[in-house]
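Presented as C-alpha cells, the chain that follows is alone, the form predicted alone.
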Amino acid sequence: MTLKDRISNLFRGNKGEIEIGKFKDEYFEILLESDVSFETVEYILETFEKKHSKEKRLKREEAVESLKEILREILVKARPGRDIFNPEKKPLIIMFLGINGTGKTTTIARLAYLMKKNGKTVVIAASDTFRAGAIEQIRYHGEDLGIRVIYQEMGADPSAIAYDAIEHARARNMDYVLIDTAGRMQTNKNLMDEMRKIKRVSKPDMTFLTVDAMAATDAIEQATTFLRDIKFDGIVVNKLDTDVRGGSIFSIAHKFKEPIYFLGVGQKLEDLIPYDPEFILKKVFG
C-alpha cells in the first residue's frame, strides 16, 4: 500500500472531524510503514503538534493540509540552490558515487541527455574499472548519445581515466565532464581509498551520491557512510517510479544538508527530471 492510499484510509469513516491525539497515533504508525525513518516520522509529528497545540480536533481538510506544508517545509529546504545547467566555468566537473544497484551510470547517461539536448558538451570517463560490465554499460551509452566516454580497459587507474577526460574537454572548451565511478559496498576501505584517489586527481566542482528510493533506510545508512569517508554536495534519487511505499525521499530531504539535485521517475532517458518538491507532494495527496 502506498503513502497516497495509507493516508485516504486514515480519514476514511471520519464525519468531516479528526481527533488530534487519535489522529498522531495512526499517522505516526502509517508514516514509519511507508518507510519514513523514525526521526523524520518524530519531527513530523512534533512540527503537526506545535501547529495544533491549542485545538482538540481538527476538520478532515485542514489536517491534510496541515501535514501537507509539513512536508512541502521538509522538501523545500532540500531544493538546491545552483543551476548546473548554466555552469559558471567550464568544464564544469561533476564526479558520481553510490553503491551498486544505485542507478549512478543510468543516471550519468540521463544528465548527459539533458546537457546535450540544452545545447551543452559533454564528455564521460569511465572510471568504474573494476567491472568489464560497467565500462561497457557507460560506452554503450555514450554511443547511443553521440557523446564521447573516455575509457581503458578493466584494471586501469580510474583517476587517470577521469584526469584525461578533462584534459579532452579542456582542449576542445566544451561545458562538462562526468565521472562514472566504482560502486561495490560503500564499506570497502580500498573502494573509498579510490574514490579519496579520484576526488584528489579530478577536483571535481560538484560529487553526487545517487540513492535508490526503493532502499528506504540503506538509502540513509548508505548516504551517511559516504557523508563520513566523501564529502559529495548534492543526491539523486532514483526509482521514485517503484518505490511503493514512497515515504523514503521525505527522510532523505530530511536528514542530510545537501540538495536533492534530480529525481529518477521511470525507465527512459528522459525520465530524470530536476527536483521538484511539488512533483512528490502529488504523488502523495493527488
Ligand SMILES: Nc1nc2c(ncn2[C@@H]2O[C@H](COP(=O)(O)OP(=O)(O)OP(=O)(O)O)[C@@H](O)[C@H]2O)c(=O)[nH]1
Given for the second form:
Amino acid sequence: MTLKDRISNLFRGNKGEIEIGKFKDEYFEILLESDVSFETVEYILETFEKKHSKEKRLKREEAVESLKEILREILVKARPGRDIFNPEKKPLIIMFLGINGTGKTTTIARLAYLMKKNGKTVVIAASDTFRAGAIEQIRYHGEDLGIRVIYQEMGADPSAIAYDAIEHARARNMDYVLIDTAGRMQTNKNLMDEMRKIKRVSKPDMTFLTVDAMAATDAIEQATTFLRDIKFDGIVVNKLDTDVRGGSIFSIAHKFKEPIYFLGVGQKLEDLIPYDPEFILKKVFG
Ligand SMILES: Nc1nc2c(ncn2[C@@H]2O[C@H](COP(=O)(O)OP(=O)(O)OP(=O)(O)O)[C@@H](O)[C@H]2O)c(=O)[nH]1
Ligand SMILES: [Mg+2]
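Please give the corresponding structure for the form predicted together with the named molecule, as opposed to the form predicted alone shown earlier.
Once more the chain from above appears, this time first in line as the rest of the complex follows.
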C-alpha cells in the first residue's frame, strides 16, 4: 500500500474527526510502514504536535492538510539553490558519485540529453573503468545522443580520462563535462581513494550523489557513509517510479543537508525531472 492509500484509510470508520493523540499513533505507523525513517517520523510528529498543542480533536481534512504542510516544508528545504542549466562557468564540470546501480550512468545520459536540448554542448568522461561493460554502456548512450564520450580501455586511470575530457571541452569551448564513475571497486576504501583522486584532478564545479528511492533511508545512509567523506553538492534521487511505498524521499530530504536537484521517475531518457516538491506531494496525496 502506498503512503497515499494509507492516509486515506486512516479515517475509515470514524465520523471525520479524530483525537490528536490517536492520530499521532496512527500516523507513526503509517509513515514508518511507508519507509519514512524513524528519525524523520519523529520530527514530523513532533512538529504536528507543536502545531496542534491547543486542540484536542481535528477534522480529517484539517489533519491531512496539516500533515501535508509539514511534509511540504521538509521537501521545500531540500530545494537546490543553483541552476545548473545556466552555468556561470565554461565548461561546467560535474562529477557523479554513488554506489553501484543507483543510476549514475543513466542520469548522465539523461542530463546530457536535457543539456543538448537546451542548445548546450556536452562531453562525457567514461571514468568507470572498473566494471565490465561500463564503458560500452556510456558509449552506447553517447552514440544514441550524438554526444562525444572520452574513454580508454578497462582498467585505465579514471582521473586521466576525466582530465582528457576536460581538455577536450576547453579546446572546443564546450559547456559541460559530465564525469561517470565506478560504483564498486575491490573495496570501499579503493573506491573512496579513486573518487578523491578524480576530484583532485578534475576539480569539479559540482558533485552529485545518486541514490535509489527504493532503498530505505538507513540503507542509503549506510551505503554512502564512506562516500560522504568525499563531499558532494547535490543529490539525484532515482527510481521514484518503482518506489511503491513512497516515503523514503521525505527522509532523504530531511536527513541530507545537501539539496536534491533531480528525480528519476521512469525508464525512459526523458524521465529525469528537476526536483519538484509538488510532484512528490501529488504522488502521496493525489
Ligand atoms: N525504473 C527506473 N529505473 C532506473 C531509473 N534510473 C536508473 N534506472 C535503472 O537502474 C539501473 C542502474 O542504472 P545505472 O545508471 O547503470 O547505475 P550506475 O549507478 O551507473 O551503476 P554502476 O555503473 O554499476 O555503478 C539501470 O537498469 C537503469 O535503467 C529510474 O528513475 N527509474
Ligand atoms: Mg554506471
